[in-house]
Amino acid sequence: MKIALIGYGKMGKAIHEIAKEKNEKAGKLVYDISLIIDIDNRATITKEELQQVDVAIEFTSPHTAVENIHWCFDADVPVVVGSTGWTSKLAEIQAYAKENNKAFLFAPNFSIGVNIFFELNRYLAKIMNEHTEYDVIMEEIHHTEKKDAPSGTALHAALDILKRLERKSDWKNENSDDSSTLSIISKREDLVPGTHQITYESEIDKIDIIHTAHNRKGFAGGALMAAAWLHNKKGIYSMEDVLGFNKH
């Protein structure tokens, strides 16, 4: 399978390294990173060159993601997107993909562990809807180079809570005294790949669910898994589809 990496920062490089490791382990070329596109060569890559790949994996920035997605759509190349901070336009992108029969898979986080965390979060929020004595708060910690706050992962988890917890109607990226608001506390520290914590607390006890990333390998491996899954498909998907959670 031929893959284009759009964006060759920390995540792009991590995906490339994991692809090499998986190829070596398999003893054959499973993931062929045949095109690397970054800020230095983006303007010189033609549509025809992009069309030589089977799937594109896009990890750039909030400012370039939407343009890159449309570029892939234009070339009719399935695209897996991990950039965050642009999701105010997600519904528009999904509508375009559906109307034009494109292949699109977005996830705020491709780590298998994080996606299990998401599933636990959805289930717990559904249960806690009946237990109004518990309040909920979120905290996320990332490296100091993280450009968006809250993180895409935290925002995804927050929206999942808002869909299931009737006593919460909105979120704020700060501590709030409003009982209808879900507080998300964002912290930025050196050399932290990412930690997300959701806490339900009452007068008598506290329940935490936490995911802590040790490195970027989980994100990179999940992105490759998603690319292989999206290959030869059309439609709009998420990691819930890749991992089979939507079959429940």
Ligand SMILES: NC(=O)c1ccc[n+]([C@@H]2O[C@H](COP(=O)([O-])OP(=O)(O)OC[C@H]3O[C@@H](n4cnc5c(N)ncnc54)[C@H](O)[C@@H]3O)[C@@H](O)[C@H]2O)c1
Contents of the next structure:
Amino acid sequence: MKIALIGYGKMGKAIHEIAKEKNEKAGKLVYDISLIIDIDNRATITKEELQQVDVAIEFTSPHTAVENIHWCFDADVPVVVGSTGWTSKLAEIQAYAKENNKAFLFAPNFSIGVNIFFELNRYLAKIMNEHTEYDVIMEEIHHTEKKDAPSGTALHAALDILKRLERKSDWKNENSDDSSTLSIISKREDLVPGTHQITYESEIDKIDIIHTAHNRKGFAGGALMAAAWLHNKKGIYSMEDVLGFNKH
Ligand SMILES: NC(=O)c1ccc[n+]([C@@H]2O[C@H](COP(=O)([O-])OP(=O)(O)OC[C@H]3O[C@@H](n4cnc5c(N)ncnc54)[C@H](O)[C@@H]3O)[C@@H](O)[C@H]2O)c1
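Now show me the form predicted together with this ligand; what you just gave was the form predicted on its own.
Let us now look at the entire complex, which starts with that chain.
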């Protein structure tokens, strides 16, 4: 499978490394990273060159993701998107993909562990509807270079809670006193790939679910898995589809 990496920073490089490891293990070229695109050569790559790949994997920035997604749509190349911080445009992109029969898969977090964490979060929010003595709060910690806050992962988990927990109607990226607001606390510390914690607390006890990424390998492996899954498909997908989770 021929893959274009759009964005060759920390994530693009991590995906390349995992692809090499997987190819070595398989003893053949399963993931052929045939096109590497970054800011310095982006303008020189033609539509025809992009069309040589089976799937593109986009990890750039909040400001460049939408343009790159449309570039892939125009070339009719399935695109797996990991960039975060642009999701105010997600519904628009999904509608365009649907209308124009494109292949699009976005995940704010590609790690398998985080997607299991999402599934636990959805289940917990659903059962906590009955248990009004618990309040919920979320905390996320990332490295200091991270451009968006709250993280795309925290935002995704927050929206999953808002959809299921009737006593919360919105979220704020601060500690809020309003009981209908879900507080998301964002911390930025050196060398933290990503930690997310959701805490339900009553006067009696506390339940935490926490995911701690040790490195970027989980994101990179999940993005490759998603690319293989999207190959030869049309439509709009998420990691829940790749992993076969039932949505609660
Ligand atoms: N979904 C996930 O699992 C996941 C995991 C980690 C990071 N992220 C997100 O992915 C994005 C990239 O993260 P990173 O850590 O690799 O960042 P990074 O800053 O290390 O790398 C981004 C790269 O994109 C390049 N770039 C910028 N504009 C471009 C353009 N128009 N076309 C092509 N390349 C361009 C930059 O030069 C840089 O090399 C961020 O939005 C981050 O939040 C998502």
